[in-house]
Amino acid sequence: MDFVVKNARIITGAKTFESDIGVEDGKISVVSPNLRASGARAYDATGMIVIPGGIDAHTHMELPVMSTSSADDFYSGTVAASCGGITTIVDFVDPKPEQTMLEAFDDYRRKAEEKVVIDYGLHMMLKAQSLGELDEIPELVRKGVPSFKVYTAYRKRGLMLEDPDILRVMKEVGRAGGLVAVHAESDATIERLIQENVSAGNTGAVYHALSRPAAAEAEAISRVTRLAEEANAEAYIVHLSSRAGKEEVERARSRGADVFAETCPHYLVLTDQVYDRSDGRNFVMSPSLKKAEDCAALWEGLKPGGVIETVGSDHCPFTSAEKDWGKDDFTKIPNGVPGTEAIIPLLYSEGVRKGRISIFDLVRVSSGSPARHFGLDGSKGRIEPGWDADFVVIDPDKRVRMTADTMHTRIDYSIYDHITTEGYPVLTVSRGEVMMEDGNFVGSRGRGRYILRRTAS
């Protein structure tokens, strides 16, 4: 053996045991009590938790916004993830212009592949331009991305797609086996009170969230989950904020559509309070914070039964600079906000010690439903003989200031620096390699693999 974790205490999805874990070629050997290292390095968990890899399915590296792009490229942005427990990350394929999705394709692998520290897969965000090139959607799905994301917002941007059109991408991705995610805000609604506002002279970080209600969620939800429907589609929705989108997700699961959900960590833990702070601008994301009840439904949302089934971070942090330029201007903030590293450690210290949900249901979440949404099942999500050896140390007792000295992302500054946690990961284990140990990645650039998912067919 290679690597052995001793008296460690092992959570999955429906049990909690003590025994050792042995690692053999970047492979989990055995899980069996009272291992002989015979040579291999021995780490003691005693008194700690063991949980499968975190894994991150929405991410976004790199990404051009605005005249920018976003903070972290694959390398820092991966050091992050593996230093909050984070194994394996699922980031979004941004086409440029003049590219076709194949070739988007092939660019983001050169870019990612020399600079990821842990796994990787990709999505594909299918725009108007793409509409023309959906043959190439069998091609994706061979090549490992079996996953595309629409928007119902940002026409300006070229990312809108009508509802006839999404119906007809859900036909194309349904056929490959695949899977559709949403972007689900109503743009009309947003454009008209983003031009109330702005008229008005309403420019502060606040009527960035006055111009992105819940109802705004709700009704692109509602629209999206009957198209998913009629196309006999899997939907997934992206990032949802609020009850009442949450509400719309259940009433679609109550007709028999095949859709769940995902939530944030910042949509968990922070309201639309921080937007009258003098720093609002850094809280600026789409969809925009809501209220405490909104975090409340979210939370419930992840309990067992619930429709929020993963959580993802939607990691597109800028710097205060880059935030700056919509100092007097909300219409020109760069949306986005870091939060791959605190997946694990928020709902550890935010759900499972605040009794808000289970360390199952932590386990649940943030990898075991993620692996089996997103084609990572069978090497991925799980502590036994055979999968990837991808596992995460808490320390239950360990307390954590979140603040940007603490965190690995390249912003300077922290959206959870008010927040101490109670418990932290302390050891990152990624493929058998140490990624992270007590808070210092000691891995290696471009050390990450591609992942081939497969489809839920």
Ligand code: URP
The other form holds:
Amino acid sequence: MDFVVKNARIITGAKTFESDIGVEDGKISVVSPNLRASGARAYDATGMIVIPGGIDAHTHMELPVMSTSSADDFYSGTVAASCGGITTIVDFVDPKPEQTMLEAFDDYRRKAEEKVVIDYGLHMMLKAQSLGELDEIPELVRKGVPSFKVYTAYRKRGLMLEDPDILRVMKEVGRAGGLVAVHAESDATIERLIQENVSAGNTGAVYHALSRPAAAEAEAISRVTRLAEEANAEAYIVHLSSRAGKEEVERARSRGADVFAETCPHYLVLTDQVYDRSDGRNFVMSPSLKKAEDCAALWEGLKPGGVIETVGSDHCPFTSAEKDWGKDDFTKIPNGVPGTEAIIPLLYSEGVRKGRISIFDLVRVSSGSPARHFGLDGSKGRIEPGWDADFVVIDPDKRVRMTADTMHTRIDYSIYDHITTEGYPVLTVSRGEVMMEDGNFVGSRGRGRYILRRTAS
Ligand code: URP
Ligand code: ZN
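Could you present the same protein in the form predicted in complex with N-(aminocarbonyl)-beta-alanine, rather than the form predicted on its own shown above?
Next comes the full complex, this chain leading.
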């Protein structure tokens, strides 16, 4: 054995038990009490909780937005992820105007390969420019990309698809055994409200939120879930932000639609009140933050049987200088916030410790369900012999204030600096190698591997 974790309180699937974990050649070789380390590195986890490494299935590393790119590249973004207990990310390939989806996929592989510190997979953004290339879908599925994201918003950025095109994409992806991720917000409603606000001189960050009401999300979800039913395809509603939106997913599911939702840490712990702060623009992302009652509904949706089956970060941060582009006009603020490092600390501290979810719910939504939905089952998401040795040790008593200094993203502020957590990851292990110990990154650039994801079906 290369590595032994002693006296661990393991949470995996629906089980909890005390045991040691033995690691050999990057895999978990044995889970059993009283293992002898005999020469292997040993880590004493007495008093700690050990859970499977987090799977963040929603990141945007070095994503081109406006005239810049999101601040974290595949190196700094995966360093940050690993320091928060994430051992796998799935990032979204964004084809450039001149690229086919397959060309963009190759480009992302090249970009990511020399930088990633943990394992990664890729989803494909299927924009209007790629509608003539739907025949590439089966090939992309063979290359490990069984998930395609469509947008019902951002017509002006060339991202939005019309409903009949979404239906066509859903049919093609469904036939190939994949799933369709949807950014669900009504473009028409949002664009009209933006126009009205800007014409009235309402240009502060708060008008970003007032232009994106929960109704815009709920309406789009009701449409796309109908389309998914018609296409007989699995739909994944990304970054769910509202109670009204959640109710639409529940309605669709009660009709028998194959749909599940993801939410993000910011929608669970922040409300639209932050837009009144002098740094309100740092909290601008889409969909926008909602009310405390929406946060409560989202926590509820994470419980067993709830429709929110995964928590992803939508990690897409920008520096404060870039956010300042929109200090006098919210339409000029690059949309997106950090989050990959915050998933596990916030689910644990604000969820488990505050009694909103159980530790089993945390494990299910941060690793078990993402592994199942995104074609990683068999290697990721469990602490069992034969699985990759990806796990996180949480010290339930460690308090960390989530400031710009304690976070590892490249940006110069933290949207969580008012939060001091109760409990925090103290060790992250990826395929048997320690990535983070006591808040310090100790892994190495480029060691992460591309994961050939399979279709869940
Ligand atoms: O505001 C968000 N969600 N930013 C992420 C990047 C994008 O445009 O989807
Ligand atoms: Zn996103």
